[in-house]
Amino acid sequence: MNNWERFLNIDRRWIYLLIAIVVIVPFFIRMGLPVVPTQEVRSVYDLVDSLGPDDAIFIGWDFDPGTEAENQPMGVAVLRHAFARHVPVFVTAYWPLAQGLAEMGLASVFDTRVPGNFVYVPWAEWESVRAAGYAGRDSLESAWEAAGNSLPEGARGWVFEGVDLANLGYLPYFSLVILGMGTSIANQYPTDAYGNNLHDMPILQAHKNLREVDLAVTLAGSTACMSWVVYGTSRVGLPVAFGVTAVMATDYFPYIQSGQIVGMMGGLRGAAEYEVLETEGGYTETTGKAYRGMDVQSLAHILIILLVILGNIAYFAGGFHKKTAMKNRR
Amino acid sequence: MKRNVPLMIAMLGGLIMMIQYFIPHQASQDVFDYYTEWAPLVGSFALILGVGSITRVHVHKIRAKAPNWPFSLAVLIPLYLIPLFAFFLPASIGGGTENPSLFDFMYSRVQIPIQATMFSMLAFYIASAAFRAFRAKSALATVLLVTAVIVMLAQVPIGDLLGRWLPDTGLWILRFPNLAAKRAIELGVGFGMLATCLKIIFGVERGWLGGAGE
């Protein structure tokens, strides 16, 4: 066995190694390496922006644990574009786990402990305000502020439970639950996932069905992100937004072309273009884990093709692409 | 009978949905919204005949004591203690679905990282695999490998300090090679999917009724 070969061979815990530095080490040492938005992530990213209090949203948590790492921050960043922007937002979930991975991305949103976050104001409290009368976003965060609650040093604002927000949760066969939305979001839903009437919830007498619904952000790491596709654009002209693994992004390429969806976050990349446009755009301070975790990948990329143009420079200088050519003559 | 009614049943439901979809009247939006309430509500009855199903391979094969039997274990106590916890334990001793609570500790803290670890090792996997099998053994090889680098390289920050030619030779590849060539693939993927259907409502596909009745 000559060098390149016993190169060649070598044990795969070596790689297994290197893989294991280059991914911890960007933890401790930043580079903080520029991100370019794309205009797949910018078309997702104004259309969130041109959106107001008067328009709603759903983002559907439609992925599981698996991809966590590049679903969530996707996630995280839509939910805080639009609470910035006072767009009322429904959160879907399409498996039995995401909707626990759902929660878990409004409680990084309403942590108040981390400056910029939004203060959480659930259904029930302020059950007060609402008995003396509901007349608007902007009237009911007046009197809740007139009835003695401040907003906490660094917080970004209010995110009242039935204005701004209503958790639906996961119900099985979500194919049909979107279908289903198409004509009554609360036929399918008739209460959210923490037990609340949705018939009294201001956001949804206003937002009857999907067609009076503005924008949805399917989060996937399967193919559940299509069900949105066919059963809401197709069916009621509802817009969709992907934000899908990167693996899966090359799929969803036909259908930004032919105007289906109207745009993608490919990957943890796509979730740091997006933060990147929400920092640019002022709606917060600083990046979040996505740009962080840019950092991890481009190492990676980077050893990965490095190993791969070592393989190849050995095969080569070892002669073993000449003993392949034999083999295949014969 | 034990055939032809589910073929039956198939076949006027697979139609009537058709129709109805072509059909711009209140009747035939009744007969949609009617469809799509109780539809889910079949789909949760087939949970517990999933239970029920899942149950019966594995008891046998514990009862069996066959090859890997102890894995059954595995799949059978968490399938039952998980509902256990969420729905029959008092809250003062854990159960529940409010944090904290097992059920939560057993989602939040075991089956995430599970998942998440599992989904992660593909790094590992890739980089050895890539290290030994992405040879430039052939012209077409040599494409596919040049396409991968310029891709990778495009996708992470580091290719724009490359190049700016990068970044947007990447997303050239993307938004046209790429798309022309999934395009193709996702129109017969359709017409196949239409073929099925049709196969399906017209009792010519037989393979979901699980040889009943043959």
Given for the second form:
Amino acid sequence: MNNWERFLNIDRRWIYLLIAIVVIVPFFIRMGLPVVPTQEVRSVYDLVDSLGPDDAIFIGWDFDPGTEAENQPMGVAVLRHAFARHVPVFVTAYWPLAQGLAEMGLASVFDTRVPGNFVYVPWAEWESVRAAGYAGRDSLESAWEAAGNSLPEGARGWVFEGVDLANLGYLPYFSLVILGMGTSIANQYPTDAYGNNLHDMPILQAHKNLREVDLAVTLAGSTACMSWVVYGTSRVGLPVAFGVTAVMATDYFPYIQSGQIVGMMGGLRGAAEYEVLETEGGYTETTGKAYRGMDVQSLAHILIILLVILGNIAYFAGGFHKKTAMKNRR
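Switch from the form predicted in complex with the partner chain, shown above, to the form predicted on its own and output its structure.
One chain, no partners, no other molecules: that is all that follows.
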């Protein structure tokens, strides 16, 4: 048996071992393979980057656990960007299980053990500051710190529930909920996911309906994202951006070309591109899980391509194509 034949008859367990190595190593050693942001992702980033405390966005957790690996990093990246710019964020969930995923995404942004994260201040905790009165986001932060509160080392800033964030949670028949929010958000959600009265929250007083919201980013692993276009964009002119799985992305490029959506993050790569833009913009010190996941995915693809090329070289260099042709003649 020559070397080419040995290669073609290699024990498949060696291939599994190689795949395991290239998948595991990037989790411990950052490879830093290049990810170049595309225009469709940059369009979403640029719009969020143009907003401030007087604006607001919706982030819809419109996926279930089956697509969490692709969709969750997108939501976390947009949350970080919005909070860094003090853009008020409404969080909603299309599916019952998505509410838990949304809370997991928020928890990862509020984990102060990680440098660059944000400190979450629940609605009830800053009641005394609220009762004393404040005028605007900056005065609220000053009053909160004057009351003896300080940011932990490495934390990027405060996120005040009711001003910077309203987690609305899940409601059934969500398409009708979007339609209703075109008239009044608070009528659809009298309380948030934690039972707080939304009518009292400054974020609801400043943004009473979808006409007063500047962007909705829907993260979806199904056609649930289309509800935002049909009932948000078409009815009230709400700008919408998609964060969808890689296999869905090609279906929605026509919506970008027609101007029906602002832009799109497609799959894990789309989330990694957004993380790259955030790092370049100075909002994060380093890229996150999506970028590392792209290292894993890229290395695995490179290995598979190399094995395919080597297999074909071995097949022809070893003369096995001739043997196969002779067998077919017989």
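Numbering follows the first chain given and starts at 1. Small disclaimer: the values here were computed from a predicted structure and weren't measured.
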Original post:
Thinking of the change between the two forms as two rigid parts moving, are Ile309 and Ala249 grouped together?
Top reply: no
